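A single chain comes next, written as C-alpha cells; it is the form predicted alone.
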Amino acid sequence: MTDTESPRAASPIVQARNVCRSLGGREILRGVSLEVQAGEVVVLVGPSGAGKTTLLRTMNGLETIDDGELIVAGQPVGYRIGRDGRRSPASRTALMRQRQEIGFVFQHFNLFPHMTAIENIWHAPVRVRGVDKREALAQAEALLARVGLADKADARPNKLSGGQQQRVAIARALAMKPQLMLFDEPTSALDPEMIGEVLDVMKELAADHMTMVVVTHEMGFAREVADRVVVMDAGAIIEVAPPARLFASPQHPRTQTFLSKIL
C-alpha cells in the first residue's frame, strides 16, 4: 500500500492553511500551513516567542485565527462560514461541542483543587457527554491505572507531586475520548526527576496511535517519538522533517542555530 492509499494519508485530523493571528498589532502567526494525520505525533519546537503555543491554542479554539483556514476533526475551529461565504465567530455551544473531541494538557495542570484525582477525571464525561456516572467512574479508575496512579484515586491535587498532577491531567483529557491530544510544554513546570514519568505516559499514548501535537523542549522525546518535527520561528514554520533527518542535518540556518544551542 502506498502512502497516498494509507488510512493515515486519507484522514487528516488537523488542516491549517495560511493561518494568521495578530495580537496588539504584532503578528503571532504568519501564514502557517500544517496537516496532522490520524495517528501521527507531531512535535513543535523553536525558540520562545516563535508562535508554538499560540498555534496549539488555535487548534482548540482558545485563540481565534484572524485569517486562513483551520479545520480540526472535520470542522472549522472558532468560526463558521455562512452561505454567503463570509466568516463569523462560532457559537459558544458549537465551540464547546468541538472541544469534546480535542484533549488539551496544559503546562500548569489546571486540576480542580476541591476534587480528588478520580473526581477530576469522571466529572467532565458525566457533565459534558452525559455518560452514566458508574460507567465514568469505572473508566476513571482504568485511566488512573493506565497512568500509574491507581493508588491516588482519593488524593486531592495538593497532595500530589507535580508529575502526578500532570498524569491526572492527561487521564482527565483522555476520559473524553478525544480524537486529538494537544500538549503545551507538559513537563516545563516539573522538577527534573518528575519529567520522565510524564513523558513515559505520552510515549505509551504514541505507541497506541493517539493523534498528538506536542509543544516541548524535550528533544529526546521529539527524537524518539515524533513522526515529524515542526520548527517554528517568528510566527512561521521554517522546517518540517522526520526527527532523524532534522537532528542529523537541519537545512534552515535558524534551525541550525536553535538546535546548536539546545543539544
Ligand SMILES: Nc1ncnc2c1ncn2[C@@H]1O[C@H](COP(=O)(O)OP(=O)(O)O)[C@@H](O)[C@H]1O
Given for the second form:
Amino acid sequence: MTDTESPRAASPIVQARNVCRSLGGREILRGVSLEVQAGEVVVLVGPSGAGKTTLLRTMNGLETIDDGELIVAGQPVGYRIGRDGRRSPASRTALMRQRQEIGFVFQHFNLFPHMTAIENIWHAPVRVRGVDKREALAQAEALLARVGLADKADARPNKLSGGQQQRVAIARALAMKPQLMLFDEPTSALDPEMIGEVLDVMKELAADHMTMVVVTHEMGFAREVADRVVVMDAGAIIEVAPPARLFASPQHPRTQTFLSKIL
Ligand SMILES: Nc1ncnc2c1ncn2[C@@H]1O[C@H](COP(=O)(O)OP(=O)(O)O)[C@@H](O)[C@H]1O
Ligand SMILES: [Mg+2]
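Form predicted alone already given; the form predicted together with this ligand follows:
Okay, now the whole complex, with that chain kicking things off.
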C-alpha cells in the first residue's frame, strides 16, 4: 500500500492518477494521485494557492485535466477514452450526467436568490432528474428537516443567516442523491457562531457514510471526522495520514510549517 491509497478495500469513488492541470501558463496541479473509497471522509488542507480548489473542480468537471487519469464514480471526468486509446473531450450531456453524481458545496453558498429555500432544493431533481414534483417536494421537506431548517421552507436566501444558507446549500446538493460530496471551505465565509451548525450537518453526513472530500481549515473537524488528511502544497500532495498521526507527527517540513500556523 502506498501513501495515496486508502486503507479500505472495495471500489474507490475517486481515482486520480498523476493529474496535471495548467492554468494561465502555470502548472497548478503537478501530478496528483489520490484514491477516495466509498464512505470515506478525506480532509484536504494546505496553504492558500496550493491547488485545493482546482483539484476539487477537476473532480466534478468544472476544470478539465491536461494529463493523467481521473475517474469518479466509475467514469472518467470530462474526457473519454476511444477504442484507439486516445482521449477526447466528453460530450456536454455526459458531463452533465456525471455532475449529477457529485455534490459541490462552495464557500459562498450560491443559492438561487429568487427561490425559496425549498424551491432551491427541489428544483434540480425535478428539472434535471425528472423526478415527480410531489415526490421531490416531500424529499426536500425531509432534507430541510435533516439540516434543521424545517421551519424555513418558504424563506428566501436573503432572509436566512449565512449558516442557514449553507445548510440549505448542503440540502440542495443532497437532493440529487450524489455519490460524492465536495466541500470547498464551506465555513470560511461564516461568522464564527455559525460554523458549528454547518459542521454538525457535515458530521452527520459522515456518520451516514457519505463519501466526502472537504477542504477546510477546521482542524477540529478533521480530527474528529476525517479518515485521512491530505496535505497539498504547490500543486502536489506532500503528505497523507490519518488525522491523529498527522497532527501528532507531521513528516514533511512544509506540513509542519503549515500546521504550526493554523493549529
Ligand atoms: N483560472 C485560473 N487561471 C490562472 N491561475 C489560476 C486559475 N485558477 C487558479 N489559479 C491559480 O492556481 C493556484 C492554485 O489555486 P487554487 O486551486 O484556488 O488554490 P487553493 O484553493 O489551494 O487556495 C493559485 O496560484 C491560483 O492563483
Ligand atoms: Mg481554494
